[in-house]
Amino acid sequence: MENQKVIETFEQMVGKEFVQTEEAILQEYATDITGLRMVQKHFGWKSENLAQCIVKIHTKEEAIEAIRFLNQEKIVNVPRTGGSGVCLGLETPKGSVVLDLSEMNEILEINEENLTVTTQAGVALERLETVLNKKGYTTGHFPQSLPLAQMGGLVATRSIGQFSTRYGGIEDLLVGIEGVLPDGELVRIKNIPRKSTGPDLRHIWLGSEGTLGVITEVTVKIFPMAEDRCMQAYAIASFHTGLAIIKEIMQAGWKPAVTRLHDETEAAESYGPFMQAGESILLFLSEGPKGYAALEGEAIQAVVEKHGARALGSKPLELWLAHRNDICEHLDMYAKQGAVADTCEISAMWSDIGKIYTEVLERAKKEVPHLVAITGHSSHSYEQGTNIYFMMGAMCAPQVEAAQKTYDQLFGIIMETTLKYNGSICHHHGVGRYRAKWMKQELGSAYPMLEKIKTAFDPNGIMNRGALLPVE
């Protein structure tokens, strides 16, 4: 169908004022906030793959009608809420249609008996948290994208929050969900605490990144606000010592809400006044019912003292809480200086995570010209392993192509090393289009299962083509 007819169809469907075609807006929606695009924009990058239009969706009925039409005409679409993706998952294929659900922003129910909240997909997490806090509750979900993120996108990217050790990732919080399949069928998975009725169909939506349908509504757990909190920081001899401490704490059964380990470079940069040369830093925040935080804090202290840690008190935690969401501003600052800078989070078992950290840093320092820095911290831990959140930056010639080459080299080292040690190439930011090229290696013999799911749900290939699964 011709572009103009597509646009006219949507204007009749949702109203002319809710269909945007201006080139400046199409450029704004053409990508996400990936570090690569930030610096490339300073070098003059503009997308050559613009969408036909942006369609603002306000109701599930509009979503059904829009998806049904797109499937009938075999037009690729990109579902979008807060736009805080960092892996090119929102980049628009040429001639696609963006379905913007950010104005589906009603909080539908706060159920204090069942401790759940039900929202439309476009509800901003920061707003939801404010509303819940006034009633004495919290979602327990605090991703770094908190100022931007919206509920549908959090589910679609399999998000995790900074207090995850206690409250879990979005997969642990999701109770029920509603969405529109690529053929326009509305499906709902009812709210229930647990069931044994075959595969958990919520997981079709979790991490689907807009490739299997459009999420319209979610129900997640909520928690009473913590009565007590204990915050403590420790200086330790090395990053590897910190990994050993976290492993011991997690495997003993403790779950401090915040469990963070920053290597010596990050420790010196962010917590300099507290540190001595060469030290890494551990941050712990425990919270819960009255008495719980103090008990957990005492157990943590006993473990870290065995490893020769130096107590730093609560001030480093207070500093972290005040600045924990500043990273987007820092990346843009680096981009303005002509540096390729970004973050990349991976995960692995305890037996391998230290090897990945060491080898990535060694390779980057040897192989990447004009490397400014590469650092790592652990921020989400489990009994079986943890994640490493790498932060990296390098100077490059002020050219779009040069930035791409440097970015590919930095990211490639992390991906290759992680796969070498059987880790996962992505812990919580999602795959998007950038990491899709490594998905066959990531999933191995299970990759055909993902292909078959995609084909079964989206035989016409209209849903966010190129995200999650690579396009050959």
Contents of the next structure:
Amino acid sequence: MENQKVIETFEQMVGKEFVQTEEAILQEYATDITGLRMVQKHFGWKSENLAQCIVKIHTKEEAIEAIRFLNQEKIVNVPRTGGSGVCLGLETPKGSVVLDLSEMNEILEINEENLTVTTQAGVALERLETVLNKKGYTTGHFPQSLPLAQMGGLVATRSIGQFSTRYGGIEDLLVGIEGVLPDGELVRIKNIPRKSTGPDLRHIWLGSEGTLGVITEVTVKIFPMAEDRCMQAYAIASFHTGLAIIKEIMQAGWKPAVTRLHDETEAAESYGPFMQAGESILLFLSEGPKGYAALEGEAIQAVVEKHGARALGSKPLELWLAHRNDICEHLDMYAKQGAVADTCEISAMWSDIGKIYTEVLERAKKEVPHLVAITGHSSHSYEQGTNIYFMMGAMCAPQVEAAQKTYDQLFGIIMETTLKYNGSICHHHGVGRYRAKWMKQELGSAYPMLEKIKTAFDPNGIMNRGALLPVE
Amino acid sequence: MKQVLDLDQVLSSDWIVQENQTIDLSYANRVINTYDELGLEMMLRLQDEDPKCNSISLTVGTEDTESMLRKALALQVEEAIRIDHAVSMSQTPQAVARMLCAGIRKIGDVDLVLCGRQASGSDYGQTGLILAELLSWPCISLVTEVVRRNEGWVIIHQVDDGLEEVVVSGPVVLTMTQSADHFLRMATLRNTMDAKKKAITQWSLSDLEEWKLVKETAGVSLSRIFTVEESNDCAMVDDPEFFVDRMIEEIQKMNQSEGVSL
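Now that the form predicted alone has been shown, please provide the structure of the form predicted in complex with the partner chain.
Whole complex next, starting from this chain.
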């Protein structure tokens, strides 16, 4: 079908004012906030693969009608809410249609008996948290993208929050969900605390990144606001000692909501006056019902003291709480300084994670010619392992191609090293288009399962083609 | 260049003046003054364009300012000089400018001085202007960009109704302000490591021949830090019919108390 006819169809479907075709807006929607594009834009990058239009969806009926039409015409579409993706998952294929659900933003029900909240896909997490706080509740979900992210996108990318050790990732919080399949069928998975009725279908939606349908509504857990908080920070001799301390705390069964270990470079950068040369820093925040935080705090103190940690009080935690999402206001800060910079989070078992950290830093320092810095921190821990969130930057010639080459080199080192030690190439940012090329290695013999699910759900390949699975 | 504390880090709950007239800044990182960063970037660009251009970073301060000078060296500034003197909060800009002036004269062959228009903390916004006066050089303020042209420079600086471009020849002092387009570049890890091994020239005040001892505080001492208290009063007028009369009455009372007639 000709572009003009597609646009006219959508104008009739949702109203003319909700179909946007201006080139500047299409450019704005052409990508997400991936670090690579930030710096490339600074060097003059513009997308050559613009969508034909942006369609603002306001109701599930509109979503059904839109997807049914797109499937019938075999037009690729990119579902989108907050737009805070960092893996090129929202990058538009040429001639595609963007389904923007960010104005589908009603909080439908706060259920204080079952402790759940049901929202439309475009509800901003920060707004939801504010509304819940006024009633004495919290989502317990605080990703760094809090000021930008919306509920549909959080589920679609398998998001996690900074207080995850206590509250879990979005997969632990999701109770029920509604979405539209690629053929236009509306499906709902009802709200149930736990069940044994075959595979958990919620996991089809979790991390689907818009490739299996469009999420229209979610129900997630809510929690009473914590009555007590205990915050403590410690300086430790090395990053590896910090990993050993966290492992011991996790395997003993404690769940400090915030459990963070920053290496010596990050410690010096953010907590300089507290640190001595070479030290890493551990941050713990315990919270819960009255009495819980103090009890957990004492247990943590006993473990860290055994490892020779130096107590720094609660101030570093207060600083972290105040500044943890500042980057959202300065997303292009490094790009303005001419640096290719981004973050990359991976995860692995306790037996392997330290090796990955060490080898990535060694390789980057040796192989990347104009490296500015590569640092790492652990921010989400489990009984079996943890994640490492690498932060890296390098200078390059002020050209789009040079930025791509430097970015690929930095990312390649992390991906290769992680796979070498059986780690996972994404802990919580998702795969998007950028990491899709490593998905076969990531999933190994399980990769055909994902391919078959994709083919079964989306035989025409209209849903966010190129994200999650590489285009052959 | 001036080293300042990163005040953005300070928690809002800590912005309370304590009895000793200070606030707790002990946990704030030391950073290069924002306005000096642009001066440094412009100097590096001039050096990039002209290999014959020699760059020097100069500061007044104690040993703890050396991390800032090492960052400048990591960014490929050729020389870093520290005039060893503890600059206190009560130090007047005249005294600092005099030290910088003596330092610049000791360096000798200087055509261009770039410094921040002010510091992002403990600032008077005067040092660069006084420095130019002491050197008997012209000064251009609120500069956002410097480009070499022939034997001089094209300077772009802010004026009341926009930007002005002027062509100057040295010697000249420029006071730099923030620009939406220019930011200090980042040092590579290799250069940062190399910079740790580089020497920083250190001069004491007695090394500076032209340093004339003046009272450092120039007769100024810090007496107190305080917030101006504003008071608001509110009166209710029950009957709207008398509203205007009551207003006039209140204004007259107010003016009498301030010695002003209506």
